[in-house]
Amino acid sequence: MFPDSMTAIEIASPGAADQLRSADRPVPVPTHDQILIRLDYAGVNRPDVFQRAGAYDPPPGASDLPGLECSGEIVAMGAGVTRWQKGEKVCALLPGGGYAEYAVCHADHALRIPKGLSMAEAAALPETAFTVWSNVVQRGRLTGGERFLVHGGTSGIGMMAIQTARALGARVFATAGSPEKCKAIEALGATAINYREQDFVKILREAGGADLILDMVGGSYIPRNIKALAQDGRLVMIAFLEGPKVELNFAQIMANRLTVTGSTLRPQSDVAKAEIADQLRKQLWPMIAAGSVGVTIDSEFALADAAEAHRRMETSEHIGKIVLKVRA
């Protein structure tokens, strides 16, 4: 059994981190094809910060609480759920609602905890795994032997992208802004580029050009990415920390037969996310079990200290994922 109410962290009003407040909320009730999870941990992601600031609204029907991934125990199921049983431990991609003691998600968006991972590590996995796999493998079509560049190499997505690309046999480059972060990138087997001191365009051109670039910076990086791509190269955009608008010379895109694309994960349909989850289960989870792909935890905060977790993320000093401990 579980209670009628729960502790959650809500956004009092759009603004700074101190707008995250503890509140009592009703425990959500799983509807058709949904499961209810009692959380052990919740992952903290950049979209949570954007939502708190009022720059990223949840999709229709999603919880207004931040939190896009979690680990925990299934305690209830809605009608139509056949693949799970109560008491099973899972990690899950959430449409929102992860900063709470309980959360609901579509049954097909949950996955068993990969062998060898702790509950904290498992909570830090879904958002990055879904994002990286769908954009690097499915949309970006990365294959062994190609040259791959990811910006923000020590973010959760960056570190997942490095390891996944390496496991697929690609030659990996990643940007970061400090010697400490560059060392973390090199420890994962990638070539680190300190963007404060080095020109990633020059380095990639000397290497033959990037076959695929995963970018979450945008702004001034977009035309530079175009210059860094090899012929038939692909640029995949997933965020715009510097902004989405820029002037581009499309003659370069035409001459080198480049592909420029991108995606956002949260608004995609339940069916689309279920298809990504199936790919993860079949292909990425065995890589994790084999130890070729892992999760790096930067820091852990109590649920009540979610504001501190956001402040940590906003410094951009973190290496790996930030998680909230929900249950002792």
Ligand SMILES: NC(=O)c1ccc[n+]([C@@H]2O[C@H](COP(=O)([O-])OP(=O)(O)OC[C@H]3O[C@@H](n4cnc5c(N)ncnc54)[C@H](OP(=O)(O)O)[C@@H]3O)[C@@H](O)[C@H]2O)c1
Second form
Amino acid sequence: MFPDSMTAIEIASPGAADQLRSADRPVPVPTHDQILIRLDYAGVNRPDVFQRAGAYDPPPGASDLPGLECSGEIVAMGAGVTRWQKGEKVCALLPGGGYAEYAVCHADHALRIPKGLSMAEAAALPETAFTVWSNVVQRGRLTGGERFLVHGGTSGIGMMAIQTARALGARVFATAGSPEKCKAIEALGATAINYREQDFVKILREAGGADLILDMVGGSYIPRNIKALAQDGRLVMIAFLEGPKVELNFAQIMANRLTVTGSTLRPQSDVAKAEIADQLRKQLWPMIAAGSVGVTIDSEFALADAAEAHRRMETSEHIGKIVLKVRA
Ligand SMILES: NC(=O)c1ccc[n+]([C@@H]2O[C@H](COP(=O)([O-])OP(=O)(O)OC[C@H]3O[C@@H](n4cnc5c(N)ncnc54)[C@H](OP(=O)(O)O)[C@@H]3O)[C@@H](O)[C@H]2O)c1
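Hand over the structure of the form predicted together with the named molecule; the form predicted alone is what we had up.
Let's see the whole complex now, leading with the same chain.
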């Protein structure tokens, strides 16, 4: 049994972290294909910060509450759900609504808790796993033996990308902005590049060029990425922390037969997300169970302290994932 109302963290109005406030909300009712999850933990992601600031609206039909991933127990489901039973523990990709005691998602966007992970670690997994798999493996077509560069190497996304690429047999390079962050990258078996002191273009060119680059920085990095790529290299853009507009010499793309692409996860169809989930179940979950891919938790905050969690993320001092503990 579960109550009619719940505690959630809502965005009072677009702005700074203090706009996150506790509120009473109705417990969401699962539709035909959805499950209702009682949360143990919610993951915090940079897109939550952008949503709170008014720069990333939820897609039509999604909850206005922030929160793109969680772990917890299934407590109810729609009539069309056959995959799950009540009482099963899952982690799930959410279209929004994760900063709350209960959340709904499409039944096919939930996955079992991978063997060996805590509920806190499992909550920190879906957003990065879906994003990295779809952009590095599906779109970026990374294969064993290739050279892979990821920017923002100690972000939640970056650490998942490093480990997934290593598990696929790639040689991995990652950029970060401090010696401490570089140490964390090296501990995952990748070559760290401190971008404040070193030139990633030079390092990659000396290594033979990157076959794939996953970039969340954009701006001045875009023409430099193009220079760092090997022939037939691919550049996948997933964010533009430094801005989306640049002047670019397209002749280099032609001469080196490069592919420039990108994607955002949240607005994709339920079917597309279910297809990614299927691949995660079959390919990434065994890598996690084998211990070759893991989750690094930077810090844990109570749900009521979500504003503190956002402030921590905005310092960019974190290494790995920030989570909110929802249930004691
Ligand atoms: N396209 C998609 O589907 C998708 C899905 C999820 C997330 N994303 C994006 O992927 C990125 C990583 O997400 P996350 O949740 O893993 O974020 P995160 O943990 O907050 O990491 C972002 C990191 O980027 C680095 N960075 C470089 N330039 C920056 C700048 N100008 N401003 C702020 N940080 C900068 C920082 O590390 P240094 O100190 O080393 O610079 C920072 O730690 C975000 O931009 C997010 O919006 C995209």
